[in-house]
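First comes one chain, alone, set out as structure tokens in the form predicted alone.
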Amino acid sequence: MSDTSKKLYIETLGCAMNVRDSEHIIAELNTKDNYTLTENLHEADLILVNTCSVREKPVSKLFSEIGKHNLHKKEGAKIGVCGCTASHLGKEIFRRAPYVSFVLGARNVSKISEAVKTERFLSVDIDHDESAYTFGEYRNSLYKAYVNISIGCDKKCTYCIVPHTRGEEISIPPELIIQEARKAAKNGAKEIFLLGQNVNSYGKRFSGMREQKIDFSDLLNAIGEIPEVERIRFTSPHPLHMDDKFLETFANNPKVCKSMHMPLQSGSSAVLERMKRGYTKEWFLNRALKLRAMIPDVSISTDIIVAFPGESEADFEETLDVMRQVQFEQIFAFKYSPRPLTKAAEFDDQIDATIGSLRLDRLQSMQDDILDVIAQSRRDKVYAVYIDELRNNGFLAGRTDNNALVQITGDESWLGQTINIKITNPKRLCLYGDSVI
């Protein structure tokens, strides 16, 4: 380590795309400015918070976190705010937290080196195009590689702030994606995890005059041809773009893991229309049940918003009906949270928070019952588990092809290996088992 190296402390809030953005930030600062990571905030020369703004809670957490960081940082240390909240609050962050040194939006990650060197630096341009920018190399895991395939989002969902923080959708050139995946796989990452706001609309638009006749199914197959890649995952596809070609590629490519995240949001077609999701309850069920028929052991996860403005009790029951029919292996469910710059925040039929809480409790109770049945159905089954994490409690952890989390006691040499594991103690959120020799 160089005597001139500086220490970087980074906190990442939100989604997998933020995790990848943080990896890019770390790589840029390491290669251009000689920063090395630290987990000790007190010794950091630079403290970064990479933010999320999808819901109100992470935004509130931002100001709480940077306030604490400012109290405990060493003299002369800088604090920077990056990510989606930076994009939509911009210079307002300086007003509310004047000790912040710079604000860098989610579409401006490549400017991090300039930001660190410039006091009161502000760059939140959501039209900035980084789709062909080559970032330095850094990954949190040796065994799994996140790879961005697009930036931004063209959807106009009435509840969502993302188009206002990440800009319009642009696909990253396929040759860059394949090059990155190949490099990561040669370095030991047998699992490639593709990221985008709507991955299965990939290929719709490239930067400038570039034209490519490639869609997401073609991209999956191209990455599957890399010999060292054993598993491919992705998030999030949009139900509207789940055509038969996509479902057939998902089912038939042996390297594509059989877990599908299908963001439902609501089971009511009327609510879906108000959300501007572009599909109906019937379309969603058609796609989900077709997946179940094509791949008996497929895992389907989803996102659900309860108490969206105007949601009636009958609308909510439609959501519960979809849950009964699909039997999701995992859900991410939240009460509706009004976000700035969104149409739904202006709707005059907001739902009382108490009703929202009761509906969320009912939904989560139903999901617990579903998960109990699914967990018990996995007892005594043997799964091939890719081991990619060493946990503090002495366990190794990994996931099955269909994304079930498995923990096992074993040798550290198993990291990066696929081990057959018999499930002996299935729980709702994690399966425990023993290796099968």
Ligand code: SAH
Given for the second form:
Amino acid sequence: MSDTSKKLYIETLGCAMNVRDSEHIIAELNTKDNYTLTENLHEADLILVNTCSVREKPVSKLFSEIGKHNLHKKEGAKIGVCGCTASHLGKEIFRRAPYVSFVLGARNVSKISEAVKTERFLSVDIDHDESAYTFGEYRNSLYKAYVNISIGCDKKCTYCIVPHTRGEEISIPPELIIQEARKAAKNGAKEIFLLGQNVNSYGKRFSGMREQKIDFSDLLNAIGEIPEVERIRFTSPHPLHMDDKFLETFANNPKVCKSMHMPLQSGSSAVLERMKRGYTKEWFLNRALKLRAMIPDVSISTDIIVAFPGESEADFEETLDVMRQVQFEQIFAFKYSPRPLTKAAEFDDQIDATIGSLRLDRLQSMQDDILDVIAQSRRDKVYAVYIDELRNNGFLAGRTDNNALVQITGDESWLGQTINIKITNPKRLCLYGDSVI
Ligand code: SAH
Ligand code: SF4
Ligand code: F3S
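Output the form predicted together with the ligand next; the form predicted alone has already been displayed.
What follows is the entire complex, opening with the chain shown before.
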């Protein structure tokens, strides 16, 4: 039988939300327009880049990527730009890259089928409400499923462009979330990964006039009741909304994996104030140390921005101090990048890039030492690892409940299974081990 489908090549930059948006795009184009995926750019009829705007680097990357794609694409192939940079640059993208066929914002994903059929299609409305739209079905993995629980973000962190690319926060109706989680779990995804910019403010606002009394803790418990779901993860919670009810639900629901992302951004209360994060160093430490006390094996990850405008040496030391006290299992640290449309980009005390690089190096070397100790403490321990990936290097890979990456040589039939693994060779970023029967 000859393959009559059109071929779609898609490149996804940015965060897990973009990964999920790309899955939605693939599903819509497959069911409505008969596109199937290809990893070979040269044979693609449609090339999409799903973009990120959070720092300047991914934005420059977009233009270099589409420039290259335009040179190598097959004749007549279209190039489309989706995602957060599409939202923020809009028609400016047509000006800078005239060969682009359409520009589709991060909150306009449901219009993808229309976009591919319309010359110079532009849709970047950040008020568009897709919170109750049911997308077609496609997932990158059989074993774990991303499920969106909200769109947009109501915070106004002064460094962050996301509210300008994804608009105001709207929660997705709980019955849609539960239905989606149930379906994914029935199809084999024992791990459900809930996504939102601010998951623990879930339930604040629903589409239209709809009112519903439900918060994130209730949602976690409702998903925990789906029999086929074994593990629940989520990102990102906001430290400000980590009240006791939330921490207790997190600690007590056995299906909720014991790994918490707590985006610190800075350890200095003065910097946090200028970032408009809404919490202090003391509040953050109180929550993190309470978690450690409640759950001995919990792992805590974080995001840190160094060299935010006005960050003094003493401010930076406060960040290192929080790192020392919390001993994060994982840190995503970046140099502050001034973003258009944000308040902090206008602050007149921007920090020299070389100071930023030095601070980032110091932070990373301290974190490396912390990680070495954490890794060694895991030697000879046995962990239940949910195997969800066969890697190109031939290893099977999976995560412990508290999110440590483990690789093992084993049988492909282990995919989708939870295997007990004894750690024999712990490295900073990955633990290697053997199965114990
Ligand atoms: N909603 C999430 C963050 C999404 S953006 C939260 O509040 O945690 C992901 C991360 O990118 C942020 O946590 C922050 O550390 C980083 N980030 C955002 N804007 C940035 C900027 N202008 N410069 C450098 N890093 C930034
Ligand atoms: Fe950006 Fe702050 Fe919203 Fe996170 S909470 S997406 S950092 S504005
Ligand atoms: Fe995600 Fe980047 Fe947008 S981090 S929300 S894709 S700006």
